[in-house]
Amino acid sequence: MKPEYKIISDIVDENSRVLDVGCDDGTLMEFLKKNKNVDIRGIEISKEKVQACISKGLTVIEGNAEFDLKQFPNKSFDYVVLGQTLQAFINPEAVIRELLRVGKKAIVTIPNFGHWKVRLNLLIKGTMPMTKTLPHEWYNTPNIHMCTIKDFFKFSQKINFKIFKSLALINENVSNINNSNLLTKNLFSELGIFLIEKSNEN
């Protein structure tokens, strides 16, 4: 299981409303189902996993995120949860806000590019970095927005949502994320782990 799917509970209150954008196989749903007793549903765009969602007895509806989260009602969910996904979407932004209009708050984790490893990779080889949270090839990588925990923050400024928690994951440790400390843990986080929720300006 993914070190930040304990995290991610550890977010969560239980008997709440969850809603699992990009659920892949289901793990982090019967996860917090079990853990903490959550109402969830998931969307995933994978026939296949889909699949093995409903095998395991989950409610899974497929479709693509970037288009069709316009069928969940206003605020429908205490939590929308986007793990890994951000970076492989055209249009990230109309995604977040789609997030944070389904969802009172959302929880996003997105692979840090701003890892030093990233960087070091670059800067020796020349060559686009591999890594455990990037582990694809340049040519069949899903990802088309290179995204850096620093570039988080600025994002969040640029169409406005708060940040309500910020966290970074190096070696399967955690800990937060702030101002004083920003440069370091892009360095040095694999990745980012974000709480967030609609700016009162919104």
Contents of the next structure:
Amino acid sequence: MKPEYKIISDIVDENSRVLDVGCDDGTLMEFLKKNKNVDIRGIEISKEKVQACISKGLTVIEGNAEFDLKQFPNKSFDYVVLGQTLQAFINPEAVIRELLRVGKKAIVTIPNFGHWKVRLNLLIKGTMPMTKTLPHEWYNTPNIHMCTIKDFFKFSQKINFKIFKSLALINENVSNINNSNLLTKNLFSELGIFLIEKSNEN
Amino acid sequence: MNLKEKIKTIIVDKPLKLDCGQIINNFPLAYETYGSLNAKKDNAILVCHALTGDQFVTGLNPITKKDGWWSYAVGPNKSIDTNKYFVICANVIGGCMGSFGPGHINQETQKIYGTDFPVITINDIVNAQVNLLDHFEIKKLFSVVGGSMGGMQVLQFVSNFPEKAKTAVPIACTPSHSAQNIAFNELGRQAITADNNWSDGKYSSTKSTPDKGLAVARMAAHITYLSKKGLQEKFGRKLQERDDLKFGFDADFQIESYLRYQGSVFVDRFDANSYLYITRAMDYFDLVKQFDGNLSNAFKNSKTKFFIMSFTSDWLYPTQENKEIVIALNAVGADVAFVEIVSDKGHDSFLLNVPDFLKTLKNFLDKSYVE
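Right, the form predicted alone is done; let's see the coordinates for the form predicted in complex with its partner chain.
Below: every chain and molecule of the assembly, starting with the one above.
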């Protein structure tokens, strides 16, 4: 199980309604069901994984989050979870807007491209970085829109959403990210975990 | 009569008002069951058959002496496990395997109904078979399952009786019969009515029947159940028991021979007038229109757990039409799972040995049952 699942579970309220976008084989869904007794749905692009989820008794639909979120009504979920897939979308901005329309809140996790190993990799080797969280070659990576934790903060201002909680994952340890430690967290975190909500102005 | 002994029937005495306005009562509804109903009566699955199916879902069909139409999916330890579940299937009204249909004798005229039989709808079919639940004193089905026209019945059933099914599995179907599908059905009906033996539907089963027309209808329909790729791989341009073309109109190609065979065996087990009535019921099916253009309203406040499946190579009831059901269900926050199964066997995939389909159906049912 991925280390961030425990963190996501801590954020989610008991008995809430959750949508897991890109739910993979349903591991997080099962974990949240067991720990928080949530009413949870999933959407997943891979047929094999959808079949795996259904075989576990999970309610999952095959679909592409980039196009298929529109069938869900406004605020029909308390939380919409997007785990490490924002960077794989053609239009991450549109996806974030959809997450915040469908969910009262969204939990977004991103592999941090600002991590020192990534930076060093490019600096020393002069080739596109490959790390534990980013194992692909440049030509076969699904990650077409990589960003850093700092980028995500800037993104929140640009498309106007509120970040309620921002957490850094460093060697399976969790810590808060704030304005004063942003630069160091952006250098040392493998993963950023954000709880976000639509700003009232829009 | 020997045939009658093999067919279980209830007589529905409750009057049923059909969509066409006519009221029918004291009519026969033929059915078959598999497995056994448990003491809590919570393990029943209603299986709804497709256009040319019947109540003999699995095992040997005692009338046709062939395997039941869903033998791959239904039986001990199979997807619909008859060791666990009590499977009920009714022959649709309008059909020809014992339920009230156009081949029955009209008591007023002492002749077969033929085209005097009322036009029936999927809604009528469902409203007739719900009587079987009362017969077995089942308050709530564990599941209602069906593919193609069977899937339409599943949708209509949960819409009509939202409290009567814990889960629902509509497979390879549509919420609203498309123009293309109406067109294919019309082709079949025209083939039947163009056969002189049809005689305005007044043929009797002891005299000459419109076999040629019905066979052509079946042949045309059979093509729509397969995929281009599946046909190409199975038959290609292979010749039928000959080394070269014969420059005539015999079945030179294997595909021709295969279709002729499909047509000829079909007429032995199916009634032409039933074919007219049931295809009409499919054409009239439009759950979207029934709910004034908003399919979601068909499932409002539904507590039923849905699982919808489609097949990649099914061009008769394509994934997009199945997804319309998923979208409508999600719009009202219903519990719905959906997957498109990879198969090159076309619309018929749900009837055939498609392991991914059979496995996923089994897992869904077994997991939902223990919950």
